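Coming up is one lone chain in structure tokens, specifically the form predicted on its own.
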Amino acid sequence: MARPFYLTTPIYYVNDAPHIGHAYTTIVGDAVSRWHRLLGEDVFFLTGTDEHGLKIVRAAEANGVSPLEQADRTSARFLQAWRQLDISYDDFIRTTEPRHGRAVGALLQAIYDNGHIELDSYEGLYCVACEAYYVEADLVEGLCPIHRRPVEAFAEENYFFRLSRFRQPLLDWFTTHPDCIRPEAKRNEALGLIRAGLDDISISRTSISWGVPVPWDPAHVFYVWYDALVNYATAIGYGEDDGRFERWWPAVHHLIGKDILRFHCVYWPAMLLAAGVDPPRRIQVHGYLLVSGEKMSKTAFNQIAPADLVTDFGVDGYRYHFLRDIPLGADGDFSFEGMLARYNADLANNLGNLLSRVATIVAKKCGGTGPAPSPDSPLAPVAASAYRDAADAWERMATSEALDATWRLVREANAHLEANEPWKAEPGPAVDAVLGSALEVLRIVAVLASPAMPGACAELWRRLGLTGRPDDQRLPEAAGWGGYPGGLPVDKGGPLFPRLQPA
């Protein structure tokens, strides 16, 4: 059976439409699972939609419509942009659904069980758009340091889950797995705020009626964050299935926003613990997405659609741009300007041309017929380094460091043929060696790039000659050398990546 890999993401508020944040976070885990797919791996991939909570409430009163609309019509945006990017997606799933009622109410009735939860009054300052509480040491100016709008005071009787029970445990357990959060400042960030001691939380509502009812009272639902972080376990049957729960749990890998770190980081793998069950194997942390300098928002009305830049670079150059500029990890700066110029230089000018340039030659010095690459070519180690390095990098969710790589093999491709001035040589074993290296050069550049630009690559892939698709191949062995067979027809076709001028 083979190895299986679940990835999920964050699942989305649906108060406000998707924005290339999303997007980008999305399309990171997209590449990430097709990686392990040409791995010959058994893939789980997860996404959705968050739809409970008092923010999607006024949201829903804002619009006029009932939050269960509200949750309706965003959730259809949401998989209507991921239908746009690309996304294969393995799971959407929505916290309005009964599967996920019936599986927050199983994890957190075996917390109760264990004596972890318990009713106790609270109050406090609560910020509607992080759906969370804050102190007064933590707010900005006397505002939210996420949003940096006002908080409201809060005070009702709740259930709390006894998190500062929990300290010891988790820090056991950070120690005794230390690649769990990555990379290693945010793993340090997490302990950092273990250490510095937790407070019992409070995990439901009676002032809001929209959320998953609390099993052993009614008059209460839980608090979103505490119905949300469940999705993960939902997906693959927590509570129902545990076959199907047993197998993918360990094999869980969550790519999140940095904003997000103290629930997956500290509350999740604390709730987890008091139900009896592992925390996750990994929790990869990213940085924001930034317009101009800052995070995109409702409230600063930064957002952009992911459908805006998609008709001016199509989806993969949407998605190569967002997966090549932004290191995960770091915070990265948005701008038109500079996914111009990448699409441009990498795209346009690198891959594009290297393949037209290629396919011209063959049809004028070899009958349009693509001859087989020698064994003995200067680019098959150029190849082999360019593979150990980008199956490192994807490893790591490093997708920058892994196009970066693979890119090196297009230059040096582009470099052979310059030396070599194939175009002014007489038809012959010579031409043939350079071309079919080529050739073998935009095999290999098709699979290797296939997670990023699937549709692109595809037709790279048709364009050769080959039969199937690209994300069909096995790895390590489709990024060996010789795989182009020779004797195929080579389709110029139009440029792969038309070269786009500034606005």
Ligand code: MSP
Second form
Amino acid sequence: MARPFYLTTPIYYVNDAPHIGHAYTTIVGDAVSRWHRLLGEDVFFLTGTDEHGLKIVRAAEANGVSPLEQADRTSARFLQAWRQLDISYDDFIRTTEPRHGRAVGALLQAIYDNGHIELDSYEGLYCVACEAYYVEADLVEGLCPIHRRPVEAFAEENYFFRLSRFRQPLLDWFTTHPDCIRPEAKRNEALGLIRAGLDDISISRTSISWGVPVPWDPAHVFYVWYDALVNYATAIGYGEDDGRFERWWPAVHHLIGKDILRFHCVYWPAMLLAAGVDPPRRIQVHGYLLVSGEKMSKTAFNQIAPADLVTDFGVDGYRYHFLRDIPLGADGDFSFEGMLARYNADLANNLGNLLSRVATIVAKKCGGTGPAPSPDSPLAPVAASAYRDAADAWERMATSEALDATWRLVREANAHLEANEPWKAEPGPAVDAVLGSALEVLRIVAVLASPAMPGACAELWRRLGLTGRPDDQRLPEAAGWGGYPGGLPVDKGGPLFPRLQPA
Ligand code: MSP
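What would the structure be for the form predicted together with this ligand, given that what you showed me was the form predicted on its own?
Then the entire complex follows, led off by the chain already shown.
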């Protein structure tokens, strides 16, 4: 049976429309999932929406609709954005679905039955934007340290998860599983939080009813985060289909932004340990996508919707830019000029020109029929090393490095054409060898870049005269030199990536 690979994105709050920050995480997840499908693994890629909590209730009130209507409308907008961005999710979970309520009940009941949840009274300072409690010392100038807005004082009788008991088990887990949190700096941040000591956490509320009821005390609903985190277990049948759950669970990879590290790297693994389930195999943390140096937010009026950029750059141009220019882990600044420069350099010029040049010369010198590559082309070792480096980078979800390695091959193929000038030579075996090798590079690039640009790579594949689709190929075989058979009709077509002018 193929190796299971389970990848999740965070589930997005439905108080607000999708923006390029949400799209960034989702595109990284999608591209990584597509890479693993090329490797022949059995991939399950999950995304969805987080629909409970006070934030949603308030947004619904502001919009004059019920919380469920608010959730329905906004969830539909996420689905629409993901369809537009060619996101190949295997499941889209909504936390208001009955299956999710059942899984939350089952997982938290297991923690309760194991004696790690108890009733207690609670007073705290709550930030609705974070859906999180703070203590006075966390605040910056009296405001939420993340949103810089006032917090609200709450006093309630709540169920508490005895997180404090999990300090040592968590430290032990992360010591015996040193790769569990990536990158290393984020692992250290999580270890720092755990070592500093963990307070018990309030996990239920009675002041709102928009949530999943606590199974043993339905006057309470679970506080949104403890319902939301369980989505990763719901989608693979926790509590309902043990065989299915056990197939995927050990292989789970969570992709998250750095804003939700504490929930994923401390609370969630502790909840799982408390329920008798192993923590996730990998939590991959990435930075913020900034706009002019600032985090996007509704209040700063600096949110950009993916659709605004897709109009200019196309879906593939959009995806390529974010995957190539935002190194996973660090914060990245979005700029329209940077996106335009990247698009023109890598797509319109490097890749687009390689195809159009080769197709033009094949039309002129080979009657439009692509020759086979030469087995001893100097490009063969370049392709092999590009594949090795790209594969290593995709494994680490380092999308920027993976695409950089792939474009090294594109640049070398352009340089090889320039050095050999097949447009000047008489038709014959020498010209065929150069052109066939360039076509072979294009074939390999169509496969290696297909996780980033599924549509454009399928079109490139078609223009090379190949049948099927690049994303139906299997690695590593499809990256091996000599796969382009020759004798196929090469279709020049219009520019694959039309050059864009600055506005
Ligand atoms: N609903 C919670 C997550 C629950 S997961 C069990 C939540 N939702 S969110 O919509 O506010 O943000 C979710 C994720 O969107 C972030 O962790 C991050 O991955 C992504 N991003 C949101 N804004 C972003 C940027 N400005 N930049 C990069 N990623 C951003 O938190």
